[in-house]
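Only one chain is shown below, in structure tokens, and it's the form predicted alone.
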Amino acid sequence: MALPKLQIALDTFDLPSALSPLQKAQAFIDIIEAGTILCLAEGMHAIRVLRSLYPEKPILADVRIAEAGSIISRMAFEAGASWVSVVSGATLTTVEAVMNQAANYGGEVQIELIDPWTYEQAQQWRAMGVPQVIAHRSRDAETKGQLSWSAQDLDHIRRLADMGFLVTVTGGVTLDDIPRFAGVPVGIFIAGRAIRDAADPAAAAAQFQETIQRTYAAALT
């Protein structure tokens, strides 16, 4: 089993108040996300931006792709996205149309699993090289209060990953998160507020990389 990478969410209303968390946690960042209201806000001059600042860091572009797949995904990718999502609803169509357009930029595709989704549509995703979904918490569980991750979530987490994706952990996701992880396949762990609106973003993605660290030890040796 892999050590999970740390993915940050810059999910802000204009770029300054993107970078300036990013500038401080980066050196503990794996992974950047142009969250969905950043490239709202921005446009693909985010992305452009961010790849111009961190040519050697993979940069998603999450831009929850519905339809019109192959323009904005190109879009995505042109202005130097690695990742693009796109929301498991969309139809086969379209996913399609993003995987030829991430496979002539070198790029990769992402399924943001937004309820309700089905094993029968991974399987179709899979089957058409899809490499990644992004799994968040239970909604129902976050209507009815529960704040930490349940048994079904994580047995959700097992099964894609043993289908062959590369699955991202998503959704509020804290420091006393990580531990319930432990012995689950995750490939990405995002965190956006945690690390974000943190007093001191460096030492919060360095406090999460540690504990990830500590986690999947066990896993590693």
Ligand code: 5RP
Contents of the next structure:
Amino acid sequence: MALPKLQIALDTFDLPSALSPLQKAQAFIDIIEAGTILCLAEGMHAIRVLRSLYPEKPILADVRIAEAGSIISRMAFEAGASWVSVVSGATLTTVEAVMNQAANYGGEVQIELIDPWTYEQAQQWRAMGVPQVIAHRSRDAETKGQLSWSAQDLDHIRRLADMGFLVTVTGGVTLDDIPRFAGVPVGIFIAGRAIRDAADPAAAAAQFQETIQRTYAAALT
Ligand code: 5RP
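Alright, leaving the form predicted alone aside, put up the form predicted together with the ligand.
The complete assembly is shown below, putting the previous chain first.
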């Protein structure tokens, strides 16, 4: 099992508010996410700026494509995104259109699992070559009181990883959540508010990296 990577989610209403914590934390960040909110607020300009400032880091454009997959993914890839997200409710035709653009630009596609999704769909995505899925505890579920990750969530992650997906875990992830995933093959943890809103974003990101290493140390030896 590989050590999970750390992704920062930048869901701010403007670019300067995203860049400030990112600049502080960047040494401890493996992947940068231009969050859905930032992409809506600032458009593909946000991706262009992130790409110019961080030419070496993978950038996810969390554009959550539901339709017009070819056009939206091309916009994101042209702006410098490495990966784009597609919602699980998108048709296979849309997923295929995004996969084609990803092949054109050397990018990758992540399917964001939003209930209801099925393993039959997951098999179809895999058969199409989709490499990544995002297991997402939604903000809306969080506000309704779903405060942690259930045993069923962890089983889904194991099963999706067994199918060959790189699985990202996101949605209000805090430092205290990480040990719950010990032995679970997570590819990437996303932290947004937990790093962005921290008094010291660099220290917060460093603590995430240390906690991930500690949690997975046993599985890696
Ligand atoms: C918002 C998102 C966020 O990118 C994701 O939830 C991570 O941010 P946070 O850790 O602040 O929840 O998808 O809809």
